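A single chain comes next, written as structure tokens; it is the form predicted alone.
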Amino acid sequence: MGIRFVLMVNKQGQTRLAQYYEWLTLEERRALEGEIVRKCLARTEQQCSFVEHRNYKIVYRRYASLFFLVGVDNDENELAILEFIHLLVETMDRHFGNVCELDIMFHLEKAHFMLEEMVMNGCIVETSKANILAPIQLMDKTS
């Protein structure tokens, strides 16, 4: 399948954005987002970015405020999830103009969007940000 998840946390630990690919019930995600965060935030910035979980490979990056989560499979490409996190990241930031974790929060619906743009059943389908935009603006020029 590819992507599993994909989780957006402050510095704090609290998740602000979260999208799940496979069925989970709520008790297993909270436990779930609770021991990835405390193992990524604990680590130091001169580890690497790859933590391996029970039956998934955690790779994140931190930028700014935010932590971007991904949870994939153990044969997925590390590298091609770290462009991923930073073309969500650059995505955001042309909507946005800078994305912070107030964006996320008062925009919760335009962040899902971008995301479900660009993943669809945890499969990257759509790289290009142009693309990815174009529905919200149209959106944003209709409301």
Second form
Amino acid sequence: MGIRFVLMVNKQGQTRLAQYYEWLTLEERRALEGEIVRKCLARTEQQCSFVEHRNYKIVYRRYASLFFLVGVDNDENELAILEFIHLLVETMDRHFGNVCELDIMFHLEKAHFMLEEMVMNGCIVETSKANILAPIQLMDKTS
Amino acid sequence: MAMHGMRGLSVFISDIRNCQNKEQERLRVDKELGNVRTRFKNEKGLTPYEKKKYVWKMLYIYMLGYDVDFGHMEAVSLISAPKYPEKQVGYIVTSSLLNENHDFLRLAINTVRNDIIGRNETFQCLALTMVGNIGGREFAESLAPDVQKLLLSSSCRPLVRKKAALCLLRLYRKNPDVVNVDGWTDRMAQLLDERDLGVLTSSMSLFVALVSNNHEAYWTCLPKCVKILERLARNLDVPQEYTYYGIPSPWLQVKTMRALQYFPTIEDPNTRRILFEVLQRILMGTDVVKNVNKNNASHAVLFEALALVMHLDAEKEMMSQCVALLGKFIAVREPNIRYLGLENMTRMLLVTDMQDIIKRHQAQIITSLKDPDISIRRRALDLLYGMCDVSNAKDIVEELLQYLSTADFAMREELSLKAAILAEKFAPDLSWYVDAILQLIDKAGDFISDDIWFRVVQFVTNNEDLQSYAAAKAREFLDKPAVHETMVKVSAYILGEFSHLLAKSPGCSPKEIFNIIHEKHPTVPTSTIPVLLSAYAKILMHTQPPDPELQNQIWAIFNKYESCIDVEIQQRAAEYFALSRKGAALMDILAEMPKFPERQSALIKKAEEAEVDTAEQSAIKLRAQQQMSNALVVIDQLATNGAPPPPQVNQLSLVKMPSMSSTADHNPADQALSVANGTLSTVDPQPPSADLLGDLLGPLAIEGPPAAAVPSEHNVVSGLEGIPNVVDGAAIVPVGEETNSVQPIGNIAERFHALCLKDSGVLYEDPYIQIGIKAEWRAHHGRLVLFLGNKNTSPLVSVQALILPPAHLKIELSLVPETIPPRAQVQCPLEIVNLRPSRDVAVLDFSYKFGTNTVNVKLRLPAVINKFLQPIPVSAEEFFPQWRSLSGPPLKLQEVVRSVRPMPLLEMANLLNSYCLMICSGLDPNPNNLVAGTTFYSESTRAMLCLVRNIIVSVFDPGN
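Please move on to the form predicted together with the partner chain, as the form predicted alone is already shown.
Below is the entire complex, every chain and molecule, led by the chain shown above.
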């Protein structure tokens, strides 16, 4: 399976994007987001980027006011996921130009499209920024 | 940047953002939901653009955590929109809002299929992505062939094929029975030749799923993976877009190395050499650089390389490089690397012979136990737990105990359980064990489950030389000012049973002991009172000659509780009161508890159960299963064939040893025979499991003379030979002689058969010993290691192992020690050479003594003919001429099996596979025939090609 979910949460704990690769009910999502946001946001810069939660791990990274949290199976390569988060951010940067929380809020659909080009059913599908952004550019052209 | 035309959505998001509190947000969301709902009701007037806008609003609201129970139809209907923007929204929102079982998805299946087989690439991608994310059974049934076709099509562009690969992965994983992957070997090999790194990335995920399921079928893909790795590691032909901070796709490198970990070994010397060169380069060439991202990416690759080297466990020198690296990592400042260093060191424990090298880092690991980061502390705890053995248990457990007082609450329960298990498993001596557990209860009373104190009571009861020591310790702890309730229970129990052994020491007269226990009485909860009452009764019994003052004091307490509302307390009080007036009879009735039978530790079982996992079988877990477990005590085995299912084991219960008659039903040959015939006539008597709580806390006495108290059905179940049931009779029956025959746990024949098909597992187990096996086979040579594990707290002596080899095998067994120390495991390697083909089986004649028991078993060794086979693919051009050239016996054998139900083809193929026969699919014109090839190795014949053709004719087929 690999990646179980990708969350973007601001430092107040508000969810800005949530994509799950296993089906959870709304209550389960709410509970999960509450728990892991509490756990991760309380951590300091000197602590590592991995948090163990229930029977999986969260690999997270903070960019200014925004936290990127990725839930993965226990045997996933943590550093690869950590850099995958950065790849996602760089891809968004390339599109939005220095991406910020507002970009993701007001362009939720684009953030979703990018993520969808990068992850499918919990597996990494593409890591070339040009390839990831191609369909979005196509959409911009047609609309 | 304004959203293209979706102003309403932007306004809504702004509104949400401006909400001051959750309540305002809820009001705004409710208003919007009302609005969207009304608009959807009169759908006629809705343009696709409007639908798109509302559907996004729904997704937004859903993401905020509000239920959206309408509008799903609208989202699904957008999938059929002719234009790209609407269709895209339809697909994405549908896969976010709906799960695979949603009814509406069925409505979209035709549109999805049309998009997949249509000519529009972007539509194909959208459809494949949605099916890849939420496609269920019906999608698999109607779309799998189309998706396969796209994946392999040479006219399809990479952007479609990469999605097809992951789409197929989903359909296969969810419905392996629908998506047929037989014969995928060649296709997979072809996919791994792909140049496009996007397609390769996805295909590698698909490959990992296939190979994790059945690596045998994909041997031919192994060199291709190595080639991909070489291409990336040497940065050959990697487009700029796929390098990340100068590193050629670290993700693909990681995934490829993961795939390689599913193969047990790498045979081909050339492939092996290339792979080791690449790994060596990664191990040595990964430097720490300033740029964080580059550093992380290169270390992601490095850690995966470490995992692969550990898995291959081949080059001694490389292994020591790995340990050296890990030793460095666990001491660096960078917390991520420290965390991963500890994590990987824990994995390294699974590699043979690594324990000692890892132990050199013990001090550093203990330092990590005090790291400010809980993630790192957890890893350190896990590692310490894993690396603990008899030699360092003292240090580690004491360190854990010390850490307990400052540990986070979140960790204390786990910490206490682990400390308790280690203390039990590796106690250098039993008094130390008692010390450790009492300290543990003292420091972490709230986190101590009943199992932990029950266990210490069992040990003390079973070891006479421990009893006075334990009693003295218990007394010491009760002297402390604030004593935890659990400590009161365990101390009261131990003092009740054994304080008379201390009677001569100062401050230990029955009266003083009674006072010190009774002092705690006002503070304990109701659940502890029964234990106190039993202790009082025992103290009374041990006070000889009777002390009238003490007697009156205790009687007063019994009197008081005779009217207690709690039935348990009331009954005990009434019975003890009545009994204690019976004078001499009291001595018999309240006699010391008999020894507990050797039982599986409930703690260890609990720890095993706690390891819940929902992930698919990972490479690491598979490897862990292949390795011999360090735990000497394994979970309960299933009942043997034909035996009734084991009694319901409750959490506390520990299966008791039936007093066995000395019939030969643990003779493997007998069992094998009866299994083969399908009837197992000897049914193992399985007495009901002992309820430990009953043992410890149950009212000690019932009325009447001792014998009458043994319930009659127990006589039937376990008193086969008229031996009194020593366990259930508990306190009131004199301890009988244990009979000297020992019952194996699990079915020996089944274990043997299982080991014929795999290379590691348990060969034999009984209450005292577990014999495990791990084997490696190469051509006509085999190396087999016997792991002899003593499960007890006392040594096994007169251990003897003798190999009775058949004429065709040369077997050399290294020295077997005569004594196996308590709770230790010894390894005895066996070298095997296959001289010529034969179906005879080698037998291990094994015996040992435990106490008065002498156990002798004869065990068949799984050095059977198929272990000397190596699968090879055979082409039609090779197969049929060879097949025809073999004219008849002895080189060609035919056997017709009639009137049996034909095995499903897949099952048959799997069976042949597990015998190391490689299925060559598509060779035989009749799809119902299986054709397989393999090479047989023996010293006299050298490599010999063997072919199998398996013709299945169904008698129900009207054509025949």
